[in-house]
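Given next, in structure tokens, is a single chain: the form predicted on its own.
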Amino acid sequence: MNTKPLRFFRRGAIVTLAAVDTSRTLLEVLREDLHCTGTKEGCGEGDCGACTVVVAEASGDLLKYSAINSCIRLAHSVDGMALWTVEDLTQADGSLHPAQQAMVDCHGSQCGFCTPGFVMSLFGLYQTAQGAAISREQAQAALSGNLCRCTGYRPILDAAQAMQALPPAQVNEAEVLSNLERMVHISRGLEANSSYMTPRTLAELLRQRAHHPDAQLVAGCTDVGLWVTKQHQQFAKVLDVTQVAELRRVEYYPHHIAIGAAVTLTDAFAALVADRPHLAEFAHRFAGLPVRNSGTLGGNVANGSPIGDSMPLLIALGASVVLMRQSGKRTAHRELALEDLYTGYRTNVMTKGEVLAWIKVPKAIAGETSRVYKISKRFEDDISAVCLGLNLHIINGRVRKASIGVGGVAATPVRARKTEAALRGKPWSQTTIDQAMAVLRKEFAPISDMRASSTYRSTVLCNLLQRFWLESQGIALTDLRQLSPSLDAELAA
């Protein structure tokens, strides 16, 4: 049987489930085994947030809290963590948690189906804020992965800001940390013949990958979880990279940032934004916060979806990937440009024994002008129809270097080499942009699908290049969200 014991800390005790199947989701275990039916199943694909729970791991002497989607998270991926569901928030004296009480006081619940998920996202925000005041912007970011079909967002945002004024509720973090450490010792020695392998070191990961080349690799489960919930796939063996200590780090070097394959999207984008602050909006739009808290940048890149949003940006920035494997008693590695990783639709150059270990991103330099544009039907929490990343080095009014990554126009994320050539060495002018747009329009032949037509994609791609030029010239009104009613009236007059 493809089962393994599952342990996590909840309600002041270590919960042990003797035999949990490798392919079961956390939501299934919560609702069917533990009867925690407050955690709802809505979309089954990490879009609506009704299934949101909060997990915590040790981060030094503190706890790091993360709101996640339980519907697409494999149950064993939370082994050894602390877990809270909406049933766990009521305090010892029977009073509601501030996240719950604020929802009551602010009339934040309408039909109620999405309410448990909102409450858990609020709980995650409450724990992260550590008593500090919460701004409207922080509340919107924390709730970005939760949908309310009754459109009751205003009172829910009010609740997010109101909960800090209520009598505080504290987690006994010393107790949680002690039990997390106990579970580490309990779990040691159980991995050798397991159907769900969670190596703790890079050497252990490479050894297990060499011994189990057909095991399904997971790194946050935000894609693999969909294969379970939507395609009903089952896995005989799973190799989870998210606990590998070396791959959980972001390392800083003089000329580049190295992001481990197990670094969450939340932390990876924080590192990228620290180097290039203008990427903050794109990082927020990449997905809802629970998806970013679970998913990893390494997983997004390795999965290679043609509409994966990180790859066009990384290609434009000149990122490379480091692939590693065990070769006899030695460790072998190779490095290649990110765009050279892919060979076709969701296929790549990695051999069965290889893993994607690191993503290396060059740091911003003087003369660089970079942008990334995402076009989707919804502004937040939606998949791109087109994504365009641009990185130009403009010196003395002339384009010295150009690097352009594109998503949504081919079977893989691609580099627009012909368009780069049309820009390189030319004056930075409207004439050059017009010529480059003509090349870009012909460089790709995108398909038509449920997200956009081929013509739409080609047109928008060229328009985004024009937008990039306008913004480089200081034109601000390139985004509808920048228009105010009064300014709109003035422009019409």
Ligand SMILES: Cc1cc2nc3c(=O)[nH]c(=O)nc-3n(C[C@H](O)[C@H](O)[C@H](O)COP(=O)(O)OP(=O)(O)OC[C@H]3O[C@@H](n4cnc5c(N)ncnc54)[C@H](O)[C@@H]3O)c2cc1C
The other form holds:
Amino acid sequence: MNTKPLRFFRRGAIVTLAAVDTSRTLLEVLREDLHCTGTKEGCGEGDCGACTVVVAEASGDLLKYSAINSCIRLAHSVDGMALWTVEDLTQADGSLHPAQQAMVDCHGSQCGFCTPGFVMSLFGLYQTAQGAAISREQAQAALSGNLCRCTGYRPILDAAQAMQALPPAQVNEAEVLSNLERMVHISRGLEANSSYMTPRTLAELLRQRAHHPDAQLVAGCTDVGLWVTKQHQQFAKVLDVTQVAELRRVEYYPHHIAIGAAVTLTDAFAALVADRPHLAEFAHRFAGLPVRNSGTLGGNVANGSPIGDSMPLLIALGASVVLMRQSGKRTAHRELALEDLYTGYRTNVMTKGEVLAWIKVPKAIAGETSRVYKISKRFEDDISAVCLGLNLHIINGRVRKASIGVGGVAATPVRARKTEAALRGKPWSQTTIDQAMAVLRKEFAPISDMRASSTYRSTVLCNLLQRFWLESQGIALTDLRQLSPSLDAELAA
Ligand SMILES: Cc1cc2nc3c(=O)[nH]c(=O)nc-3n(C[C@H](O)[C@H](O)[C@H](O)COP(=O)(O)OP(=O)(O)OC[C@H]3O[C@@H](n4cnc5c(N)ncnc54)[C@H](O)[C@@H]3O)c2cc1C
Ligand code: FES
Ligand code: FES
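Switch from the form predicted on its own to the form predicted in complex with the ligand and print that structure.
Zooming out: every chain and molecule, the one shown earlier first.
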């Protein structure tokens, strides 16, 4: 099998690279093949943001911009897209882009190692804001995947808010869109017999999955990318699901939302938050923006990490998964409850020819009280020690239905069936919660590891149930982020 040429639109021209190995990352291609060393490698695992670049795809008549981590993204996955690196922002007259100028004006850089990554996240924000004012919260969300060890974040956040006041810089979007269209035509027909397969339709994906069961299936590569950069795995064949039109859609039905497995975490959480607005903070706490822009909900669910974040929530909401495969000339599918997907640590019921196609999430209904709590050492861009998703239907002071998903307590994401039973049919009261907490403590025996001890996990889990009860009673908890200790008050004391 050959590797088809890799093409993307950059600096006003289509770049064509022949024979790029299927396992090479975008960062390697930029730095080693194109000698564009402005994009830095810090961690090589999606954590620091030094390698951030911006890609754009056509979305109808518009361009959809995404800041992504080039260190864990396979190079071939940006085939057919427009790409900007930090070298590409300076204007034709030599002046700096507002994202760069604002960093200069606000003193947003010291050693400078993180700066190209910050500038690219700012560029992504600049393009998506389309001239609108940028709030502090939007700036924080856009920079959630970038770390700086020396400047401190205030000047960088100031830069994010200052760039809109500078003379504007514009991308020639009509030119970009017409070149994206051109690349579709140039690439047509080259897909056959390529070792990096990017099917465009579900039928094509299922056919290729059946013919190449040994190919490494990838979506956004935010898990798989680390197998390449940290474990040095190489893939002879890759089957990439991210361009499958059907799997990129979010579909709305009377009682549920169907999220295609290739929908990015950014878009999947937007759909979930639109239906249940209280999930907004949880969505923000899933990794950082560049990871959410590449990673997919399907990848999170299929990867099945015991500390993956979407599964406790989805289990609590009663989500199911649709698995599909080609069977002879026909397409076969089966649907199962999300918790039944998993058989053990990172193992699941999917056969070699099967793919995860859809995640179906019941819509919010009157009477439901749902919450999801993530406990991690860092607020942003960190993996959970434990995660608890709850969905209760309380009618006339009694628990009619209880559905609880838990992460970080077993080899797979799990459903807390015994705790659910301890709640179901009982009065919604502190006594019931006390009893349910006792059951929850015994239901799982979590391990101790670098993220948390077993005792910590069990204790926190039960405390989260208590917190859920308190919040349902309208009791405002102390939020450390709202505390602003006053020096005057301390001196007076
Ligand atoms: C810095 C960083 C922070 C992170 N933070 C979090 C976090 O806060 N919470 C969290 O839960 N995770 C986190 N992750 C993990 C990761 O981002 C998620 O698991 C993500 O959803 C994976 O999706 P993906 O599209 O990148 O999957 P990929 O890496 O492409 O694939 C993951 C696995 O799923 C399989 N797969 C993908 N799509 C399908 C499909 N359609 N059918 C069958 N199998 C499929 C692949 O074969 C592979 O085994 C983080 C990762 C990084 C690098
Ligand atoms: S090098 Fe750290 S996120 Fe890519
Ligand atoms: S300026 Fe030194 S790491 Fe950010």
